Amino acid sequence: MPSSPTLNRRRLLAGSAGALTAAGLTPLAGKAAAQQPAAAPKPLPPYAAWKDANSLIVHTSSTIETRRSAFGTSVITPGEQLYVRNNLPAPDAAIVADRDAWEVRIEGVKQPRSLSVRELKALGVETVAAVLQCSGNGRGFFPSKPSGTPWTVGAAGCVLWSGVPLRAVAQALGGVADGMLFITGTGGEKLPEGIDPKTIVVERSVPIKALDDALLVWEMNGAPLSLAHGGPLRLVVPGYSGINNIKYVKRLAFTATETDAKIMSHGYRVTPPGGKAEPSQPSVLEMGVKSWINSPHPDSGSLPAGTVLIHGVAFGGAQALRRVEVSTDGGKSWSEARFVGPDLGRFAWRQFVLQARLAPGSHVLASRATDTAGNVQPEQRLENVAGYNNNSWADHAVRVSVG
């Protein structure tokens, strides 16, 4: 993986139409969007141009996804076909050129001040295996149609983070101050002037319990943190959605409350229909249970009858998982499937693979996860106005055709 985004190794175009039928939706809406024609594709943005165009489907500059076929058997997610999901626009790449230079306001200990990623490394350095989730993953399965980006599966994708742990910030700086609940993160973006700062700022709280395992990170798969990705610091809290994980983090708070900013106090919220975003509502935090195949997929064309390979991912979100079950019926009959590849830890995925006999005609592949607290991958979507927390195995299936 290239180590600056100023690398940049391809300038292909990433086709945007048919692009749900590349990532995999469920038969008849992939075959509904197989019959549209092709639109004008989309360049990947600058500070994103380094990525892997054919892995890639670009929605918005700020908004790319990994087509549900370039995710392949293996466990980690190169850093060339991750998606990418900004709220505000990536800051100027200047952030990156002195790394260690950069600081970030430590809030909420008994000894606060601003300390630089060089200082940060001193501190300590752990390695973690997560998943990184947007919470809209999965919002293109809703027939209601939400608004935002309709991300299918490739809003998401598993790394290798490297970082010090926060709670080893916190004890070197005299530790959590009393009373303090939460963990809240502020971003970095450039913020226009002459508006409320606390109406677009990108700043959000989590429970204190996440300090068991958060990090302040500044590498991911072995090299730098791109600015894509949140370089050259980033609060990952595992476990958590994408939201969660602050890119270009420069204030870092134990706090009493939650934020009052908008993208905390209405933004992300798990709204019933017809109701309207509010702070009573559950907010997005941790990921649930959720898996979905990879291959075969819709674009793979018609089958030979016989043996097939069915593999795809899982991985508990904030727990660990158990078990991967495959249908090839639709959820008729579950069989299970087997891991493979090596365990990396509670929030990494797991890819799973069923070899099963398919006779010739159309067949409905889904999988179903549990994790080690008993929880299990729903049938059926949470139904919400803005598309949150799809983990229903019965959108992520998908027809295939056996000849």
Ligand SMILES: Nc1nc2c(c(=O)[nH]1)N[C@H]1C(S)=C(S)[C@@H](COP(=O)(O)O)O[C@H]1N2
Contents of the next structure:
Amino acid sequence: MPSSPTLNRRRLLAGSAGALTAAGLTPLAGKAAAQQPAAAPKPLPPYAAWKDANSLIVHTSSTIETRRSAFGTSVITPGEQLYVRNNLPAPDAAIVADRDAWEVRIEGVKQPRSLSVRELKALGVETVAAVLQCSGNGRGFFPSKPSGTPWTVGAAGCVLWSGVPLRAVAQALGGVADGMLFITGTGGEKLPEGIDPKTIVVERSVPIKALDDALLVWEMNGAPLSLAHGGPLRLVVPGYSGINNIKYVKRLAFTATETDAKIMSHGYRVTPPGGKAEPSQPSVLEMGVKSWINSPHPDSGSLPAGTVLIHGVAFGGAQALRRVEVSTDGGKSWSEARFVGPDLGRFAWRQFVLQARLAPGSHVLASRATDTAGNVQPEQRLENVAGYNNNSWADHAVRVSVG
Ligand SMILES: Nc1nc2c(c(=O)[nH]1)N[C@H]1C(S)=C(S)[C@@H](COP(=O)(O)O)O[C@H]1N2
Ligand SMILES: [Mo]
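And the form predicted together with this ligand, for comparison with the form predicted on its own?
Up next: the whole complex, starting with the chain shown before.
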């Protein structure tokens, strides 16, 4: 019987906007408009033309966000739906014409040299599931309206990365040289002439402890790494914010100090309100514990009274996730949600679900994650000039009307 609660539940678990439409729901204005940019659809840029336009919000040709309604329930984010962020124009597609020929210069090891992707593929292979999230994800919820893309939840995804552990590369070249404290990756974009490269190059340093987990990656979700996501070769630092995962990496150096590139010294600093970015302020590195609800989402429309399946994603950032609680009363009371699907390790996100009975009226649904170190997702964002690191559960709550 199509109207049986079991069947409706299955449809909702399918997690698509289509399922909600099938359940006879109509779009809701108001909050929806406030949370997501109105759909004045810009076309996908050529380097990302293969993506699923219906799942994405194209802010600009270098900032493309996954729709909240497009996140499914099966853990891995398909490449066609994954967000894109480029600080510089994407390189020419010619660089992925002969992927194995791409070279990365390895420095700060006992025997520095350049290695081709072909050579890297002979040194080892590992696969990790990890959340990739822009540090500005959630910026759109800052009332201070920081400059930069007003991402809500969709500058994030969970994908499978395959490549060689960076540790194996260092070992093959005699080991890390003495006194090195950072891993510094440099993007392979062509830089415009006549400008000091340090002011524009995408070059970032992460603490050397990241060597435990970092990979040089050539494959994502079982396919050769696309140009959009950093092919032919990308540095992936699981647990660290998007910017530290250098696309088209052309130099990988173990260094004694952080790079003095501007994107490191002044970019991606957590600057207190009213302040100016400075190297002394915290850099955007390890991600914090975070979750949000994807269904019902702000455009879900009016829900029929009765049982609803509330689902979303949660991750610990640098730590494994312990649990997720869901509230249907704006955070006054909480119930533990159930995890759905496989646990793909400490850097992956987990899908969660809570079945709730909602009375007619308006409800604020929220989720709150806790990691294995006991860190709890905070109610409030940490205010900062650029709108980084927003993991506030209150900002990510959704208001729904029932019945
Ligand atoms: N070389 C290079 N690497 C880069 C960037 C870039 O512009 N150039 N952008 C960074 C930022 S800010 C983010 S959020 C992620 C985005 O990765 P994606 O486009 O694969 O989603 O890549 C990071 N790595
Ligand atoms: Mo980013």
